[in-house]
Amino acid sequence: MGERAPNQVEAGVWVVVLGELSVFTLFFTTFLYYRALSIDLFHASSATLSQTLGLLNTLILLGSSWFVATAVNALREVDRRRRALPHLAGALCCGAAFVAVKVFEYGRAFREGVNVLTDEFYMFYFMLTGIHLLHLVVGMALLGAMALHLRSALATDAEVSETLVGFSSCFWHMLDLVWIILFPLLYLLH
């Protein structure tokens, strides 16, 4: 990558990421408050979720973060920049797999008559995982933009935007962190 981006850009990336984490922290805190009011209901509803699918999505996101980290490492050395593209493609494939598993999981819940109005647990489940899923789609768009930018930079021997790389990779890792908190909160906490 070229010269380091100005500290203002770096600070902007962290403001966005920390802002998103703050919002999710408020969601988690609210979830735990309502859970404390209805422990039996939350336990019974949580027990109906597939821990296997939740774990699968956790492993998929951990794999995607590895792909992103490997791509960023490849971008640090000019002679290895081309190696970043397959890793970005791997991260995007993992993102698509996460979406597919989540759509399957939602579909199964809907077929069983479970939805956002079923009870308070499911209201939080669909809200929290839905907001995370929306963020994941945005993250996939950022990774896709990063891959297209890198491909263009490689074709024209131009510099790679450290700002785009930094923001996209930090945002993606933030999504992984949020899911690592969501998984035990929703699927394992009994």
Second form
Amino acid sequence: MGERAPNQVEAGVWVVVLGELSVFTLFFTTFLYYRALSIDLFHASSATLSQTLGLLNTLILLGSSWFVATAVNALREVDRRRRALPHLAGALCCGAAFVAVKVFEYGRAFREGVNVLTDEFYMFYFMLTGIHLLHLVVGMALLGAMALHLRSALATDAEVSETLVGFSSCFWHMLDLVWIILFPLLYLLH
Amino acid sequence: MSTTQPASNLCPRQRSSHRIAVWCGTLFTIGLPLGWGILASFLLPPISPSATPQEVAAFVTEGGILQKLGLMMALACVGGLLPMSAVLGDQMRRMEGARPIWAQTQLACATLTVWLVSAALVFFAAAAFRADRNPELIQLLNDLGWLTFITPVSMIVFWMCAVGAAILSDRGEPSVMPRWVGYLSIWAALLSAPGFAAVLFHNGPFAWSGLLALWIPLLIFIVWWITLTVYLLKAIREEAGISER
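Could I have the structure of this protein in the form predicted together with the partner chain, to go alongside the form predicted alone above?
What follows is the entire complex, opening with the chain shown before.
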């Protein structure tokens, strides 16, 4: 891969990821502020969430991050590049599983008559997990683009775009990080 | 000078017009918060979406002539966005080269923003126009005004992303604007996005009077606009310098 270090990505990738993290930090701070104002309500509503499903999604995302990391690792050496494809497929399956669990969780809440307007806790629960889910779908699209790009690069023996690989993988790890903060904030603090 | 940048042809006369057009944008960024926000007191503090019809009617009645003057001032100033976005589009064309799609997106988004902000202001003006009408109708106009102002974030987000995309795609040497302005634009787009949820809430940070739907997007828009003003003036200066060489 030329003279550049394998994981070297344009500094801009980090700028965008840090920008995203700053926006989520703003959301978390707002959540903690409102939580402090009506702590009993937040405790009571938070207790109704399924910690099992939350934990399941945490494990799924950690697994997906492992797949992404091993895929990027495989890309470091030209003759191992082919191995990155099944790892990317694994990460995409984890992403799809996360979405499925989330849809099941939302569906159950709706059937129990709980929605985004029920109280302040549920407003944050649905908005924050919804915004995270939206980002996750974008992240899956990026991983998919990376897989397609890699497949055509393998077919023509061309170089793999470091910016695409760097951005997609960093973005995915960021999604994992955000969920690892969201999970205790929403599911465990009560 | 790199070959990717088209030859500059900004003569001194055009340079003055471009400068004046950039300063027109300041009319919007100062006139809207000052007229609508402070004189018409829509930001001092913003009326809550959970306010009763009587409270909304009282707000409009107490606003009196000053509120109408503030709205008139804001309505007169919003158009200032258009000349500035023309200069922005012109500079974006230098960044993008021969087929500038982001520059065109940018101009369309700026035009629609002027249209929607004007529409919101007209709804508020209609409420103030007959402040003695049925309070529930006043509340309806107030709702329409706020929702028109806060919720159509889509074109603001695309606008900021288009500017960011053009700046980041600039491969000229020297670049028309620094790359961090491109990243700032994308970050501003992210921070402006939560406004769409104001349709749902009567309280809290995502409601039209809340931190995430109103204050942060308003603040980041002003920061973005000031940055663009500074760097547009710089780009015009540098372009004129190049053509004089």
